[in-house]
Structures are given as structure tokens and as C-alpha cells.
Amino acid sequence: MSAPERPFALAGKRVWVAGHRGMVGSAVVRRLAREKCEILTVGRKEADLRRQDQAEAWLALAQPDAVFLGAATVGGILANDSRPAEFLYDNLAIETNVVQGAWKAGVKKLLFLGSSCIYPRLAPQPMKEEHLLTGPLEPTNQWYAIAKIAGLMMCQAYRRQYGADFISAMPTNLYGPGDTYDLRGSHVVPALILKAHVAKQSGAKSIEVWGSGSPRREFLHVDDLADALVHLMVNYSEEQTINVGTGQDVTIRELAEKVCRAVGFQGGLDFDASKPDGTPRKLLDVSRINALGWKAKTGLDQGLADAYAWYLAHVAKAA
């Protein structure tokens, strides 16, 4: 493996976005349109990345120079808690097959997407990159977290053993265009948007919000994440994973209130304390990526309005 290219210019390169139909992958495809590179994609019918032979065959045939590994099985608390085998197997299989296949195919650079939910449940706040693996995980998403931790470690291992320029990024909670609007599998932002929209249309007096409303969360617009990932692909080449977020958080109650304003729902909030709160607080320390010259640009109020507009155009209209 040759020495890493610094900076890693994307112009003229063949760049594979694994998971291009997902929220993150589609945002990365939109962002890469400005980079004068050749964007490669493949659907599950052509290459199921959970199957080693199919993943390696695709990489050998496509010969990408760079890979954004965003393909994953994802979901909110309910999905994680009720489908632990899927979350563990699918994510382990995808990352193992793509990382190994990329190395075998001579990919020059790979960026693996982790998740802030893999930090310890009671990690110091804001969470620094070195806090990873310093305490127990949040039980409601431990299966997904363990798989993602394995992916980060794979990138580090391939750097150490083979000199592969494989890096990883740790985004905070995401929302925006391409999100999943399904109460059985959604994350908190799309779930609240859906509930508020339905309540507004039906004239309901309130919406239900899981938990006490007191946990604090950080939210990053997916287009900001895509911009950060391209920035890291070009400028970052270290073993240490790197946080990507806004550096600001809100309570779930505050988030629900902001969503209701964005949707135009004027009713109340009913908190179901019998439902799990999850981690008490989850805020990333983003000083390292800020020092590299990147900062989030989209404020939460603006981002929620954008997310609701996308929902109206692509989900509510279709329904």
C-alpha cells in the first residue's frame, strides 16, 4: 500500500458511496456533485453487501479510488430494542465485507461512518473521542453500538497492519431529507414530525412523546454531515476516529416544541414516562474537526423547517 495522499483530492477519482439510497448516502451523493469526481453506486439487487462474495466482486469490478461506507441497518430505540439480531449481524457483515474487499481491491482511501450512540452511556459531557470504550453502553442500542465499534476498530487494524488509509467519523444524531418516517423504526426527529403533522391534520389536542422529555440530544442536519465527510476524506488521515456534530444540544422537550412550531401544530405534549429515555445526555466535543476547518452551518430551527418541507413533498404527498 502506497503512502497516503495528502490532501486527498477527489477531482477525477472514482468514488463509491455505499448506501447511496439512505439518508446519509444520498446526502453524500448530493455533496459530491461539486467535486468533479465519478460517483459510483450499486443497489442491493446487484450486490448485497451482507454477502462477502458479492461485496468483493463488486469492488473488484468497479475499482473505486475512494469509498464512503454509509451502508447500514439503522433505526430508533424501538427498532434497536426489538430487532437486535438484525442490527448486529447486518452491520457486522456489511462493514467486514466492504473493508476487507476495499483493501483487496486496492482502494486508496475509505471513510467508515460510526455513530455517537457507541459512546458509553454515562460518558463525560461533551464526549471526546478518547472516551470510547471507557464504560458500559446504552442497553437499548448496544447491538448496533457493538457492530459500529467493530467497524472503527477494523479501520484502525487495517491502517496498522497494511498501511491502508482507512479513517472513521462519529456523527451525532442526524435528521433531514431522506429520513425514515415510520413510528416503528424512526429516530426521534422524524417520529415527532410525523406525529405533529398527523395531529395538525386531524385536529388533535396533543401528541405523545416518549420518555420524560429531560434527556439532552444534539442534532445535525444530514447535508452538514455530508459536507463534513467530504472535508474529512480530503483532509484527514489518522487512526483516531473523529466526532462530527454541532457542539450544541437541547432537551427532548425543547426539540418537540421546535418540531411543533416547524409543523404549525399548536397543541400540547403528553410525555409517556413508561417509555425509555435512553442515555441522559449525548453531546459531542467537536473541537478536533473544528480545528480542521469545518463547522456545522445549519441551525436547528432552519433544519427542522427543511426536514418538514421534504416530508410534505416526498412522504405526505405520496401517502
The other form holds:
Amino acid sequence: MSAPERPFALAGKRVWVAGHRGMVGSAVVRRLAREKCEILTVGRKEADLRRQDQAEAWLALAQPDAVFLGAATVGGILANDSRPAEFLYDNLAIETNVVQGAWKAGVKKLLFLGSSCIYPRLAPQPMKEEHLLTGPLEPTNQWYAIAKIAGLMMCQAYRRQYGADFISAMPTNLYGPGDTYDLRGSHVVPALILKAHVAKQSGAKSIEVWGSGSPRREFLHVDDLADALVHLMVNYSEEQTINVGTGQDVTIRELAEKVCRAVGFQGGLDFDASKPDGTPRKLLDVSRINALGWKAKTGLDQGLADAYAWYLAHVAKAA
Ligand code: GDP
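The form predicted together with guanosine-5'-diphosphate is what I need now, so please give it after the form predicted on its own.
After this comes the whole thing, all chains and molecules, with the earlier chain placed first.
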């Protein structure tokens, strides 16, 4: 394999966004529209990435120079906990098929997406990249985490054995346009937006918030993530994964209050202690990506207002 290109300029390149219908993939496609590259996408009907023959055939045909690997089976705390086989199988299959297929097709650069939930449950906060694999995982999302850890390791392995310029990034909890709005499968931001919107419409006095309200989470707008991923594709070429976040967190109670303000719902919050809290705190140390010259731009209040506007235009309107 030829020596990696550094920086990896996107102009004139064929860039495949795997998972372009998802929240992350669609944000990457929006962001790439500003680069002078050719964007490639493929639907699940044409290439089911869980099938090795289909994934490899697509890569051999499309011949991308670069791949953003955002295709994954994802979901909130309950979805993860109740569909362990799907979370493990789908994600392992997608990443092994795409990484191996990309290497065989001569892809010059690949960026794989991990997730902050794959750090140990009780990792020191804020979490640094070197905390990966230093302790037991959070049980509610261990299936997804194991699969994503395997994906990260694949990128490292292909770099070590074959010299492939495959990198991985570790985004924190995401929200924004393209999010999934259904109460059982959603992450906390869309779930609370949906609940607050419905409560405002019906005149309900309060909304239900799972758990105690005390866990702390960091939330990154997906358009900020897409911008970071393009920055990394161009500028980052190391074996170690790299965190992408805002470096700031809030409690779930604070988040719920902010969501109610963004939606204009003035009722109260009912905490349901029968639902799981999950990891007590999840905050990334973002000093490495900041040192590379990238910082998140969207504040949480502004980002939640943007997410609610997208919900009104795309989900509430369709319903
Ligand atoms: P996590 O970051 O992997 O735990 O994923 P989630 O986004 O699903 O949940 C984050 C936190 O928000 C957890 O402590 C949840 O219990 C809490 N939470 C509060 N209300 C809700 C809700 O309606 N839906 C979800 N998914 N989480 C909620």
C-alpha cells in the first residue's frame, strides 16, 4: 500500500458515506457538500452491509478513495438492553464487512465511528482515549460497546498489518436533525422533545423523565460532529481513537428543563425511578481534538431549539 497522504485533501476524491440515511451519515453528507468531492451513497436494498458479499461487491464497484463508516444499528438505553443480539450481530457484521472490503478495494482512508458509551462504566471523568478497555462496561449497552470496540481494533489492526490509513473517532451523545423519535427506541434528547411537545399540545401538567435525573451526560449537535469528522479525515492519521465532544456536561434534570424551555412546555417533571439511570457520568476529555484545531460551536440551548424545529418540520408535520 502506498504511503498515506497527509493532510488527506478531499477535493477531487470519491467519498462514500456508509449509513447516509442515519442521523450521523446524513449530517456528514450535508457537511461534505461544502467540499469539492464526489459523494457516494448506497441504500440498504442495493447493498445490505450486514452481508459480506453485498458489502464487498459494492466497494469493488464504487471504488471510493475515502469512507466515513457511520452505518450502525443504534438506539437508546432500553433498545440496547432489550435487543442485544441485533446490536451485537448487526454492528460486528457491518464493520468487519466494510473494513475488510475497503482494504481489499484499495480505499485510501477510512474513518470508523465509535461511541463514548464504549468506555468503562466507571472510567475517570472526563474520559481520555487511553481509558478504553481499562474496566468493566456499562451492562445496559455492553453488546453495542463490544461490537464498537471490535471495530476500533479492526482499524488499528489493518493499520499495523497492512499499513492502511484507517482511523476511528469517539463521539459523545449526539442529537439534532435526523434523530429517531419513538419513545422506546429514542435517546434521551428526542424522547424528551417528543414528550414535552405532546404534553404542551394536550395541556398535560407534567412529563415523565426516566431514572433519577442525576446522571450527567454531554450532548453534541450532529452538525458539529460532521464538521469534526471532516476535520479528522483530513488531518488525523493515528492508531489511537480520538474523542469528539463539547467538553461540557449537564444532569438529565437540567437537560429536561432546557428541553421544556426549547419546546415551550411549562409543566413539571415526574422522575420514574423504575427506569434505569445507566452510567452515572459520561463526559469526554476533548483536549486532543482541540489541539488539532477543532472545537464544537453549537451551544446546548441553541442546539435544542434547532432539534425541535427539525422535529416540527419533519416528524410532527408528517404525523
Ligand atoms: P445512554 O447515554 O446510553 O444512557 O442513553 P440515553 O440517551 O437513552 O439515556 C441517557 C439518560 O437519560 C439515562 O439516564 C436515561 O435514564 C435518561 N432518560 C430520562 N428520560 C429518558 C427518556 O425518556 N428516554 C431515554 N432514552 N432516556 C431517558
